[in-house]
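What follows is a single chain, given as structure tokens, in the form predicted on its own.
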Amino acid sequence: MTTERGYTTGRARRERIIAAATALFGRVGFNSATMLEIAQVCEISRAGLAHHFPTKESLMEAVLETRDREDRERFRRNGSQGQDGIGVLRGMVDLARHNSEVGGIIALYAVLSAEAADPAHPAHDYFVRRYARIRSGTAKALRDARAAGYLAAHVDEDRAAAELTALMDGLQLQWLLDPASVDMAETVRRRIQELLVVPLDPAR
């Protein structure tokens, strides 16, 4: 039992300490954050906080796998599983509309990709990966819909893909600066309604 309770402990304090990094480096940038001001928001001991990250770069990379796996989990309950490719553009939608209740993760993504154009950036080839597997995976999701007859004939996939990750980035910076002037998922869920001849949400 008390095993057990350490380990929900630790685990916990793991989750606060990712929490206040994430917060920290959208606020300031991956550069400019401390360990010791990330310790000092989770109210441990700089030591402490070695004890779960070592170094800077360790809790980056506990950062960005953190959210990557919040996405992929919130794509999977819109079906990315299915053969059609509708749920991954669903996913799309939805993952916009919850791209704008949390402020902190857009900036985090806006700050550090920034940061990143730098090959010298640790991020950098998370981030060079990253855009790469989206471009892809979005390129697919549109080939599966035009296999299941769902694509409009015009629509060229890997141009598609590449424009709706511009628009998911570009939107997200917008909403940054004014959040009252955009609306993230209603956006991208017009878009891309546009390549398709079926409802992208039929019960709408």
The other form holds:
2 protein chains.
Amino acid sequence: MTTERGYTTGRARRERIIAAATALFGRVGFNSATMLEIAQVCEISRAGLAHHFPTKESLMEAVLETRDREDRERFRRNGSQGQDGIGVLRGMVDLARHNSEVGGIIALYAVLSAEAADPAHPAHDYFVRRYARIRSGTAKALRDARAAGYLAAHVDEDRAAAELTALMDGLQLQWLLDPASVDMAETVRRRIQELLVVPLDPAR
Amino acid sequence: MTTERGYTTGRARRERIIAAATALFGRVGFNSATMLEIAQVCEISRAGLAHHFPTKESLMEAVLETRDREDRERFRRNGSQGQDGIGVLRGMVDLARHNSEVGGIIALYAVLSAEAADPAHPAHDYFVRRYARIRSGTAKALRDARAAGYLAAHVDEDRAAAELTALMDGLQLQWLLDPASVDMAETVRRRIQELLVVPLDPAR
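Beyond the form predicted on its own, can we have the form predicted together with another copy of the chain?
Let's see the whole complex now, leading with the same chain.
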């Protein structure tokens, strides 16, 4: 009983630390965030924080892993496992909509990915691999859509994959600076719809 | 003579400081860059740096002003003053090409604009205004192109303006992380060409 409660408390504290780190990294960046600030926000000691995450790098890793797992689940719920690629494309719109509701995640990726362009940044390799994976996953979805007869004739799958990925990121930046200036999900939905000869969303 | 030489030396030093700050802000961000580091790169004392730029904020302002002036000149050379909007659109492709050759500028904007999403960041207002200006300038160019009979019927000027702006930024991020992964200028050129019923570049 005590052990179980201890485990639950530990997990809850871990999740609170990850949430605080997500917010701080998204606001000031990995480079200038400090473990002391994160400990203070969580109202724990620096040693208490080190018990869960010995280094700032290990904490960032946990933050990114948490986001990746949640994103994968979101894509799966949108039918990304299907054979025609439409579930993946629908997942992109759903992700844009979700992210514009939660905010902090967009700030996190925007700041970390820009910092990570520096090869010395601890998340450099992570982001290089992440973008390669997003582009190839999107290109595969577009090829699957082509095989199903859903893709417009003029679309080049690889170019459109890089373009859609860029569109998501660029809209996020405009939204971060001024949320009223763009409708991320609707802009992404319309652009994806332009690439298709079938409705992206069956409800529309 | 002495005065003129003194002026020239002072201007050269100022330019060297701005170049060093551009590189450092682009690598580690405004938040974690220090004036001491910039002074060291320029091989001047901290006091010598303060003579030109009393604060890190004033130095960032000079960096951004320098870039803005150079960008305006580039657009003008591409015919942005013309009545049909094509010069502005051509300027976007030229800017993407130029930036992919110089590198540091892209890193600078990527890192600073993401950090500046925080309302407390000293460049927050600058970037909010910058994006509003880029979107409205691009939308105006597209409306001018429409008036000249150059724009495809299906294009919504305001939406396409936000989309092209986002495309530029998103491609820059992919390029920063892995320069071989995208051809920024060509991707932007093709996308703009899709919006037009006339050739964007008369030479092609």
